[in-house]
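Read the single chain below, which is given as structure tokens and is the form predicted alone.
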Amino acid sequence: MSLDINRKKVTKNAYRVTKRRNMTAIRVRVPGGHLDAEHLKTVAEIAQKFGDGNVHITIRQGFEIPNIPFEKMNEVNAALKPLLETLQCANGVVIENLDNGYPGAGMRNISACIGNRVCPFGNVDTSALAAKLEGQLFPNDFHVKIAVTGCPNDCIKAHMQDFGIIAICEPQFDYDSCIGCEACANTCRRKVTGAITMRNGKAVRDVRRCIGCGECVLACPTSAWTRNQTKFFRLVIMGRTGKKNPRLAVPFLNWVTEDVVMKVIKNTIPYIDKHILRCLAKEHIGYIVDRTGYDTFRREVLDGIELNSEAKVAKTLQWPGYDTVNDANMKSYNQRKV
């Protein structure tokens, strides 16, 4: 890396400091994993003209174009303009100068499964929700990872995110349309939680066991089960990989509306700004929650939010995972033989 390069400016501008001297890589945002095919040409052109012709598809559904000389950054920023215009038009992002490239990189690309635009299991349009979140949160310098999944199958791996948004449905039952075939009960017992049983020849749903997957809706041959038109979500939080205590996210909110989800995540920004360790180049939000405690997090992110009547909030949270310094259960192969 050249000595006259401002590292903070480079990384804020969505470029990566790489292992190759005098070379960088640009990260291209693709909110919700949805991109018009026309814009793939822009990605290809930048890779061919300024890089080495290679493009890496990231785990967060964006693109990374490697091996760009630092002196080409201004030209690359200008070439990114069509993609930045899409961020503004399709996602409602406000970018003051489209010629200067990405104005932030801390808020990671918001990923999403394909949702109900294509998938029969999808309860919502996941790409549309990701676009709304993009407009609300980007640009932002805080390190936060968000993913939206259309159903509890969780194809996007929402449980490995800081905020995993899982779309769920409240099944509506038409007693007269039920013919007692047991298709819904069998499906729920075999594939889900066994929330549906039969009583006097009719299906009965145990609301405590129901996770809102919608499998009963798909299984019913007479449409006795249908999806409630109101969209509900489960919000799981603070899952992570990395070096320190990898863990799955756990449910924070259940049966909340989109409006609640949007407001909670928006409230996270001032929470981070208040508690982040500024002596670090960046700090993962999960570590901030660990440090401040769940009660503080819950109080501050729910401040001023009126929850819908169906909403449930976790009283306490305990994350599963493993401690990387706890090796009491680990022995070398030679030690085991002794």
The other form holds:
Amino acid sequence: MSLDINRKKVTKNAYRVTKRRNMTAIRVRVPGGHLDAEHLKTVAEIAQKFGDGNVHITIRQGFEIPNIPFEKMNEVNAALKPLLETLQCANGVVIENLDNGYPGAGMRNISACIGNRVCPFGNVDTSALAAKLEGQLFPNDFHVKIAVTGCPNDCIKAHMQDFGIIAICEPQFDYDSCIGCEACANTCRRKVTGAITMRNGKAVRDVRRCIGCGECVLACPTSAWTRNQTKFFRLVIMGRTGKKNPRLAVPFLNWVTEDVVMKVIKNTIPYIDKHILRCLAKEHIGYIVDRTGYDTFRREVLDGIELNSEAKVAKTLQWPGYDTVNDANMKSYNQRKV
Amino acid sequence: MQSFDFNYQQFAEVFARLGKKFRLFGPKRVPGRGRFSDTDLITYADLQNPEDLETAEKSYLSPKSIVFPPDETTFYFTADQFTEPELSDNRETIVFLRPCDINGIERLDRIFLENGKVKDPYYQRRREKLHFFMIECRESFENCFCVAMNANRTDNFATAIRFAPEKVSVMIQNESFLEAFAEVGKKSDFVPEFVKKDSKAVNLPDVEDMPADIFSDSLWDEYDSRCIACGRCNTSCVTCSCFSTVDIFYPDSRNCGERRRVWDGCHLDGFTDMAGGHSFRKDKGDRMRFKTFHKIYDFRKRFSEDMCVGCGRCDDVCPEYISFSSCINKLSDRLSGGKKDEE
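Can you switch from the form predicted alone and show the form predicted in complex with its partner chain instead?
Shown next: the complete complex, the earlier chain at its head.
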């Protein structure tokens, strides 16, 4: 009997059409890329029981389990239940029927660097923030890529996302504890932006140069530099790979609080809903912003949000990137003529 | 000598009463101010209420800042005169600290008050105000070796305090504090105990004079590459007493400014810089050797006791996991003709 499935429904259920006829692959969402090792057993079981025993670790920190026959989808969905309960519902995602698998697939897995659960440089618990975002944004059919990174080293490559959330810290200075050892100024000059200079034996921070990495806090032997207990973020936006115009994300907001980040990303959903080209299968948010322009995007996503007093908003945005159509520049090397 | 027991509410009453007359200084947990994000800093600071007092964990920094601040102005100068500043807080000060740290401040006394004919007046005026309230320490923390350094015990305290889960016990040695405690407390037979065994065995070198060749021994070489000269071992040490004298000029004046003394340390770059650009102990191994000998050898020659009190903070704070106590053991092994090769 020939297979008769609604491909669009299947896609929204996080299954995909694969190269092999009648075979699909399921994408397992792991917000923040962090999970109880016990869940690896569930992933392994699904791969062994319904697939071919292989699992692909995706770039977004999920799992893609390939070579599952389409007719096994219901059984796979039932097997996914413990993952949905822990990784989605426990983070606040509302799923009506836990036996039906993922209720959406447009918004990609929210990835995160290892963050301050492990990394000394991490300014926040990135996985926890990713899980919180999952709770607020999933399920969602729009194509949006989000990642959280713990510091401006950007190990998760937030600059390749539609929304790259970079945790930063405001270093605060206790004048009386500074012994003028210059460790902060040296590390900032060598590794960062040279935002700290010495004046009369004390460190002085240039707030316009400081990128909030926290290296000075790590370097200080007397705890003269410590972190402001309010956590701040830089939000870089609309970075992308892709066939037309790959580019790095650029800063849209700087020194904003978690609350602002959350609200801005949530405001993006009605913005996409209003402007998306419905004739395309899934228009990517970056191209929508290209079409509406930055001013419209900024106005609509900041609508109704009270920014914290430290917040800065970009006046204009220009993305460093290139057009993949590059015929004039690319020449045959072996038969080159002037 | 009398002892009393208190519940925590009663102890808070005594604490509040003392706070009206005394400056209270002790180990304090400052949330979120640790070196890494979402970690706490346990430091010595002024205490407003008894909950501020961190009695369960060892502090990252030592209590020495109460007598030897990281940065102290010794005088202000103008063209032809100078003024010494008064202390900003003139109250008598109660310091809550452990036996090793009481011994540590006694080591500072040797340097600042007994090393030569002149007593350091800046140190002395702060030191005279101190009353030690000893936090009883019965078990070693990680990296502690106070027993080996003979710094686990002291009787130099006004009161000794045991913070148990349900009650606080206090033994009073200095009668002037009796009234504050006696009114609230219930008489008890509390006597403080001391650490009996180190968490790590440390063997001190058993030599009268260091043989000359140990100065150039390969033992020190590994520290050339391991130490990053961050200076945490010095700044966290209760007995490190080195400072640099710094003159600063106010930005808009040619002849007004102040002289300060600022913590310095033998592991920090610039510590041995001299006029003309000469600098000795450029290699970190040399710095490690200098510190080691000072802490467990040449201080003893002058004062008949070792400088190091075995609080182990240098081991706690070293970002490169250099263990000073292991270094002492390696030195002892080498001097006794033991292990030649690095493990």
